[in-house]
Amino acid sequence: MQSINKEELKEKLRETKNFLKDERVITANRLKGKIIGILRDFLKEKGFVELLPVVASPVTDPLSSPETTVSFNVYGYPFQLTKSMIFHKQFAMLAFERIFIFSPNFRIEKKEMAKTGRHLVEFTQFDLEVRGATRKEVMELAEEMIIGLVTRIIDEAKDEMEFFERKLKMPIRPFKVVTYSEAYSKFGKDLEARLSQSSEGHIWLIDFPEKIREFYYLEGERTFYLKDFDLIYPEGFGEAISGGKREWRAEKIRERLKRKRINEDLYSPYLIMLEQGIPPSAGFGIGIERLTRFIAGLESVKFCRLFPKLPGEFGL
C-alpha cells in the first residue's frame, strides 16, 4: 500500500486549501449547480422519476477494466464499489417506465489518463433509462436535452459564462451521425479525438463493433454490431454520452460473456435477474464534469469538482 508521509501530506493539503480558494473551480462549480437543476426540470417535465444512486453493490458494470473493481465484505456478503448504474437502471425498469439518477461513479483509470484534461477516478454521471424506448428515441431526447441546457445556461448563467469567456454555439438538430466503420476508415483508432477535433457541432458515433464494448448492448442488424452510441462534443472536448439499446435476455447475455472470455459468475446477480424477466429498455449516462467543462470551455475537468481525484494522484 502506498502511503504518504507527514510533510508531503502537509504540502498536498496546502495545494488543496489553494484549489478550493481558485475562482475557476467556485465558478465552474457553482455553473455545474446549475446545469444540474436545468438537467433536472427538464426530465421532471418529461414526466421522469427520480432515484437516488446505489453506492456499492454485489454487482457492478466491468467496464473495459474488470480487475480494478474495488471490493469488499460487507456482512460476509462481497461488495464493490460503484462504477455506473447500468444494471441497477435495466432493474429500476421493473417499477419505473422513465427514471434519471445523478449517480457518484469511482473507477481506478490508468495514471497516464490524468493528463487528458477529461478523466477522473470519482465523478458524478448523469444515468437515465427509458422502458420499451429505441435508440433513435433516446438519441432524439439527448439531442432535445442538450439544445434545451444550452439555452437556458446561455440566459442563466450570464456571470459564469461571462468570466469563462465562453461563447457557446447552439448545437443544430440533427446532429451528424456517424458509424463507427466509417470514423475508423477515416481517422484509424484515434476517431473519436479526430471526430471532436474536426466538428463544429455534436457528433453521434454508432454502431460499435462488439468486441470493444461492454455486453449489455443489443445486438444491431449486423451481427457482431451493437444498437450503442456515444455522442461526441466539438472543438476537441471528446466523448460526451455513452448508451444504446439494452440486451435484456439472459441467454444473449451468456453468450456475450462466452465470446468475451468473461467468468459469468461474477455476474450471477445479473444474470439471475434477467432470468426472472426485465424488460427491454434503452438509456445513456453523461459524465456531469465533463458537460461542465465543455459548457466552460476548460482545460480540464479538474476544475469542475471541488475535491477532485485525479488517476495516480492523491486527492482528498
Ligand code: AMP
Second form
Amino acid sequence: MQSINKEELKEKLRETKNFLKDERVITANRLKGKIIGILRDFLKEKGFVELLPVVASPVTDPLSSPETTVSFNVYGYPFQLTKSMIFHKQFAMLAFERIFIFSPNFRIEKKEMAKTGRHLVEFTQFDLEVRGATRKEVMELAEEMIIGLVTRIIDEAKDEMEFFERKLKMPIRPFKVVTYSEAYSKFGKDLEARLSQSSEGHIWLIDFPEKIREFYYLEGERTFYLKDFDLIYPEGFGEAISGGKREWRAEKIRERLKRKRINEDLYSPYLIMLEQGIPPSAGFGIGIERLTRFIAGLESVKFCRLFPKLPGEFGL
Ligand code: AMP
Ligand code: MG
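Counterpart to the form predicted on its own, namely the form predicted together with the ligand:
Up next: the whole complex, starting with the chain shown before.
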C-alpha cells in the first residue's frame, strides 16, 4: 500500500483545517442537520421505524461497476463495505413493514467523477423501504416528503438560505414523469444531465432497461424494462433518488444474473435469503449531501460534509 509522505500530509491537513473554518462548509453542514431532522420527523409521523446502518457485510449492492467495492477478510469470511443497504432493507422487511436508515455508503468512484460536483467516495443515503408497497405509492411518498421538506426548510433555515442567497421554488405535485426510452430518444446518452438542465421542476425518470440497471428491480409489463425510477432535480443538479419495486423471488434473480453474465456465487447470501422467503417491497434512497447541495444551491457536494472524500483525492 502506498503511503502519503509527511510533507504532503501536512499540506493536505492545512487545507482540511481551512476547509473546516470555511463559512460555506459550516453553513451547509448546519443546514444538512436541519434537513436530517425534518426527514426523520416526516417518516416517524408515518409510522416508519428507524434502523441503524450496516457498515460492512458479506454482500452489498453490485451497482453498475464492481471496481467500486472495498473488500476485506473478517475471520476468514469475505466482507465488503456497504455500497448501499438495498439487500439488508429487503431482508429487514421480515421484521418491519416500514423502515428507514441514514446509511453511510462507501464507493471507490472513478477519478473523473471528482469534477461532477455530485460524487463523493463516502456519502449518506436516506434510505427507506415499505413492505408490500407499489412503485406509485413510494413515488407519491417521495413527492410528499420533498414538498414537506422545502416548506419547513424555508421557514426553519432562513439564515442558511439567506447566506447562500438561495431562492427555492416550491415544487408542484404531481411531478412530471418521463420514461427512460422517451428521454433517450430526446436527449441521447447524456439524458440525466440534459433532463435536469432543461427542466423547471423535479422530474421522474421511470422504466429503465434492465441492461443498464442493477438486477434487483422487478421487471415491468414491458419485457426487459423495470418497475423502477430516478428522481431528477431541476436546474442541472442531476439525480436525486433511485428506487423502485424490488424482485423478491430467487428464481427470477437467477435469470437476471444469467442474462447479465454475473456469477451467482458472488450473491449467495442474497439468493439463499430469497430462497428462504422475503416479502415483496418497494423503496428508494436519496443522497443527503446531494439534497443539501440542491437546497443550498451549491456548486459541489463537497461543502456538504466536514470531511469530504473526493474521487481520486486524499480526504481525512
Ligand atoms: P444509487 O444507489 O447509486 O442510485 O445512489 C442512491 C442515491 O445516492 C443517488 O440517487 C444519489 O442521490 C446518491 N449518490 C449516489 N452516488 C453518490 C456519490 N458518489 N456521491 C454522493 N451521492 C451519491
Ligand atoms: Mg442511482
